[in-house]
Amino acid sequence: MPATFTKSALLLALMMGLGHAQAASPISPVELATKDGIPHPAVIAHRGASFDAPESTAAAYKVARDLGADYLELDLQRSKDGVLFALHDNNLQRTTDVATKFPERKDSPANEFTWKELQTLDAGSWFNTAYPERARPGFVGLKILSLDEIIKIAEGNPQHKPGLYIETKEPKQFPGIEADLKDKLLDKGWLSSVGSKLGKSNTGVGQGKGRVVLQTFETASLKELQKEMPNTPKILLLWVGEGSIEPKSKVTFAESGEPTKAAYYAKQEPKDAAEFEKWVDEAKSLGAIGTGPSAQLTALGDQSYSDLVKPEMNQLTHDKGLLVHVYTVDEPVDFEKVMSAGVDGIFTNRAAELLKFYKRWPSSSVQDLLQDNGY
């Protein structure tokens, strides 16, 4: 056989055997990451800098957007007159005064008020109560704020322009919500590429697909924003429990003989490997980019459930072209293990402690912001 030939037939196999090792190679999570516009790692402000300020008020979110997160998060509800606003509980009992305006409608749900009567509330002063080290006169009287609201906060820093990270909250008590946020969002211009409302001087995340990304635990809900906003980066989010993952054990928290929810909620695993699997494959199939799973904190707490970020989780979800962003993680102790684990970003109530973890100094102390804020 000739030498040339020789060297001809193993060049040939070499670019064959390459060929075929690169398309086994999955996409990188931050190759991932970058297709869809989105920050790796990503710093998602959770109900705004909520640790710092009262959750979902002006305070929280503008704290959050001049420290420098990527997101700002929230939880999405529409009044019984059709406006958009952010609140994450079901009622107004534990984030605002109704008890004392409406007593006779303290259980009732958020979306039976009209606006006009959302905003007669308090929804800064709990705070005070629940945090009294934490407490600041200008929390007093703040408001509920609508869509329209935080999208205001979120393009008023010339700076850093954070993106939304919005989630359809119980979207069975809204029929319609996902298509009245899409009209919601292209009226702002945060739906085409380069939004005539952020300009092009943005440093933050609100240039291109990933200044906007949606969420949701419920499948139905998801279809509904795939259909309505398809180019539009999406999570479905992932718990141990009914209407998401199957837990193993059937006893309930009352039969356990835990002595807290946490502590519950830490034994709890998927039934098995290929539970788990089953809704990665599902967030996929409906159009999501990643997935939004729990995970066990060290000194547990309510925040505090299953574990389902460890590194087989992580490996598998990436293996499938999705990325990894967990809930809600407070501690250095906690950053450093889910990061460890393989996550892609992570939702905190605590902004300025994870983008000091990232080492992404924020230019100034939660202290000043607030007070630079009129806090």
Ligand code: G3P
Second form
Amino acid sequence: MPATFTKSALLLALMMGLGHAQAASPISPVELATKDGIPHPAVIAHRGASFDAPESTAAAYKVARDLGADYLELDLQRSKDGVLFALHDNNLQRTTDVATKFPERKDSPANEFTWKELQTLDAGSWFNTAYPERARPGFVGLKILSLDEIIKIAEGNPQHKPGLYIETKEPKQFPGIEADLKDKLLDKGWLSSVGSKLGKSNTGVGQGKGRVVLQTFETASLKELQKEMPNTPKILLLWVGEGSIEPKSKVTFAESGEPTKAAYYAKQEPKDAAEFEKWVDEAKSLGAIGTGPSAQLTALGDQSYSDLVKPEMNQLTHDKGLLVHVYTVDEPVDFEKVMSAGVDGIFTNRAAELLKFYKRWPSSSVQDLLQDNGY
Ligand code: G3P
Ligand code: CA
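Now show me the form predicted together with the named molecule; what you just gave was the form predicted alone.
In what comes next, the whole complex appears, and the chain from above leads the way.
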């Protein structure tokens, strides 16, 4: 346990007036989640089943749905002509053939392309090149998906209907995207439950009160989301760095001499206990029902960040009546670690593995589901 979060340090912070004594939440995390119609623990398929198929494509979302994931996660962007779609990166280089189709605009942000232009791109072939051991001919030519199309996928399996876990990505680039999202969800009937409640339905969270969870790193966007959709559960994503939790050390990655970003982040921690608590309080005051902190992964790698799910951090968040959904965890050793630390749900690229970890056995293998869905 790092010195910043020992009991004595927390006591000192309280004595210094950096926090105030926090009575434990009168209801448990399971009750907190259930109240909002959110499964506990929640399986959040990060960009779909993105270990097994190209991220944020129909293949990834259909497999995650058919495996039985609780949520399909997506990063929301808006095309030049106003179509809401899913893409993680700021530009199209990593996950499409934009460099071939639009060489002069290959570095342009995705929101400078019309929907018609975006639909000309191949969002699947990159995966076959990057991961030849998981490559499939059926991934070639997969398209970027609109939010409409992802909603249709979420509704498309009569046996299991996952919810949607939607991140406003770089919201400063998309003024008004929160209102656009509300209009779309309203239009599609996704801002109200459709009858069955969590626990009383075997068709999944996508039918109930917690069918949409909204997430963002940006407090300005969280405020807009709360204004537009006050009754929809929201999560404030957390990390140590610019725009979020202030680090203890101001040494940059370049100055650090660390071999990888993951090694650098592993040594980054909040400035002090009060700084961490400030962000949890901010989440609560802006109407969030929980936080989405980063994890440090055992094998490090490019999804490994600062460890913000230490047991005492999760306890503090729970004591304030908030849930903890950690990103992005793919290995059993880390599922075990973060669950032992007390998180309430996990963003994962490997929904099949997380479901197995929870002993929620998928009815078919990933390979069979890919084949059944035409990939
Ligand atoms: O949304 C949770 C997690 O996805 C945040 O990180 O960069 O993968 O969107 P990122
Ligand atoms: Ca995300």
